[in-house]
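Coming up is one lone chain in structure tokens, specifically the form predicted alone.
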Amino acid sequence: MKPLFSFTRSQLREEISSLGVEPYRADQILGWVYKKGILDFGSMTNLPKDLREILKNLYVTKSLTLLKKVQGPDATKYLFRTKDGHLVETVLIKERDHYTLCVSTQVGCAVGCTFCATAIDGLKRNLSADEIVDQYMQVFTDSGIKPRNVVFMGMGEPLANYENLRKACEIFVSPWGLDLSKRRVTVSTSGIISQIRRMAKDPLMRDLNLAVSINAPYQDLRERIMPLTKTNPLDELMEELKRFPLPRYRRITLEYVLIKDLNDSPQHARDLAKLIGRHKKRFKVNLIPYNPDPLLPYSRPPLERIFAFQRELWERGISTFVRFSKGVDVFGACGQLRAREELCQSG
């Protein structure tokens, strides 16, 4: 059976036409699914009964199986299993006046950042477009909440799974799909230069928000904590970001994980400001205090050091925000809930 979330509107119209059915029926199906969150073909009452039966036998509306969810005061973490047995995490985050969904694009990750729990097991495989979309849809139907923001900051490197990411983004932002604002969809990357160039040439993808993990102002230090820097040099990455075609009033977010005694000194902040240089209006900096993980050798800086780092950037005219991670009480670090489940299964 074919996953329904693997089709764009044009593809579904072709698919429905091949069944000898008027193509406008595809639009009705998409309306039920993405506007109302109705995934049961039998409940799509404006479709003929015989068509509903055909759809039930040909298509599935769930690509993932929900294993468990853990709720906290400001976040709910969902753990899914893929059809081939892999575990995938998704986090629904409660903001002041809306919800944000943190979505995964891969099982594991090949980038190898030394501060990230997801990197420990390496990359298992890419998620398909329907598996990416299904994370949103299952949270939507389970909670009754339609998240306004989507951030691709879950498991994996989104730009290493470009085609599936792009197809999912088309479904997220299209009027026939979930119809989210492009201003509210963020693609986060560790800085794969060739894929950022590809994104810059893509009319759909370049209109989304771009967030890039920097984490160090020097090439050698960044290589130590982000090995992909060896083939994606920091100076070349920054030059690419400085010419990235931004929509009006939009900025690139530079993500900076603050790790105690590694990259958190006032001098690091001053050198980060030099890296940005005269392009202050093009960037904003998100400082993310490191979330300790028992499997990793790092710790979080004290609060006074975090705010001192921020102050150095503010004094140099750079918009800088401290982002304390929500969902720590539901194993908020990437990979933690998955790791706990795998431990339970192996035990």
Second form
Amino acid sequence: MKPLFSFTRSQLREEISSLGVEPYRADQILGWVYKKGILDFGSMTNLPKDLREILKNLYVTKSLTLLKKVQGPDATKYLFRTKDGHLVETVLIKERDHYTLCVSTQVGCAVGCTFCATAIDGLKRNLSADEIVDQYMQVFTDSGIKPRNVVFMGMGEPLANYENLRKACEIFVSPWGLDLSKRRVTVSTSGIISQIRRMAKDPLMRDLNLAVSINAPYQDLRERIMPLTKTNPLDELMEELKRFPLPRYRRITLEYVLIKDLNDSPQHARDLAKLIGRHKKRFKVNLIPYNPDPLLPYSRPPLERIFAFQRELWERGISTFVRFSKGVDVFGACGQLRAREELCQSG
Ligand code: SAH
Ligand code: SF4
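For comparison with the form predicted alone, provide the form predicted together with S-adenosyl-L-homocysteine (SAH).
Full complex below, order starting with the chain above.
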């Protein structure tokens, strides 16, 4: 049985034609699935009965099994299991007037940032496109909520799983798919330069929102906390970002996790401003106060230190926001995703 969410529109039309069925039936199926959230072929009433039977035997509409949901005041964490037994986490975040879904792209992560809980067990494997899309579909069908925004800030490094990420994004933003606005889908990367270049040349991917985790304003500190910096030097990364073809009125987000006594001084802020240089209109900075993990030796700076950092950047004309992660109380905040079942007590 094949996963239905692994098909783009053209692939499904081709597949359906090869069964001797007219290709417009593919569009009807996609309409039920992505517009209405109806996954049961038996309920797709505009399809002939015999076709519904055939589809039931050929395709599965669940790639993941929902194990648990942990509800907090402003976020719900969904814990899934893959067919081969890995755990995957997705977080639904309530904003003032809409929902954002934080989606995982890998089981674990190979990048090895020293401050991130996802890095602790290394990379297990990439998620397939259908496993990425299914995180959205299960939340949609379970809660009836169709999140307006998707951020690839769950477990894993999205650009290290480019092909599957790309296909999932095609399903997220296409009119025949989930039809999300491209500016409401955010790819967050630790800064793999070759893959950012690839994204820049890809008409589908370059119109999405790009967020880059900078986390340190100079090479040696960044190397220490984000080891990929050795092979992806900070100055080259910044050059690439200054060249990246941005849609009008769009900015690249620089994410900066503030860690106590490590990268949180006013001098670090001034150095970050220097890194941005005269390209102030091209970037905005999101400061993320560190979310602690029992296994990691870091902590969050005091509030006045956080706001002093922000002030340094404001004074230099750089749009800077402090983003307190939601979902800390369900271990669903940035850097806390490690898919440990024992941390997911329901209730
Ligand atoms: N791998 C991608 C996306 C997932 S991480 C990336 O690194 O960008 C999403 C964000 O969470 C990144 O900006 C990362 O720097 C941040 N993050 C990681 N660990 C964190 C922690 N313990 N507290 C706060 N933010 C953290
Ligand atoms: Fe991977 Fe991102 Fe965590 Fe770094 S911060 S280990 S790239 S998930």
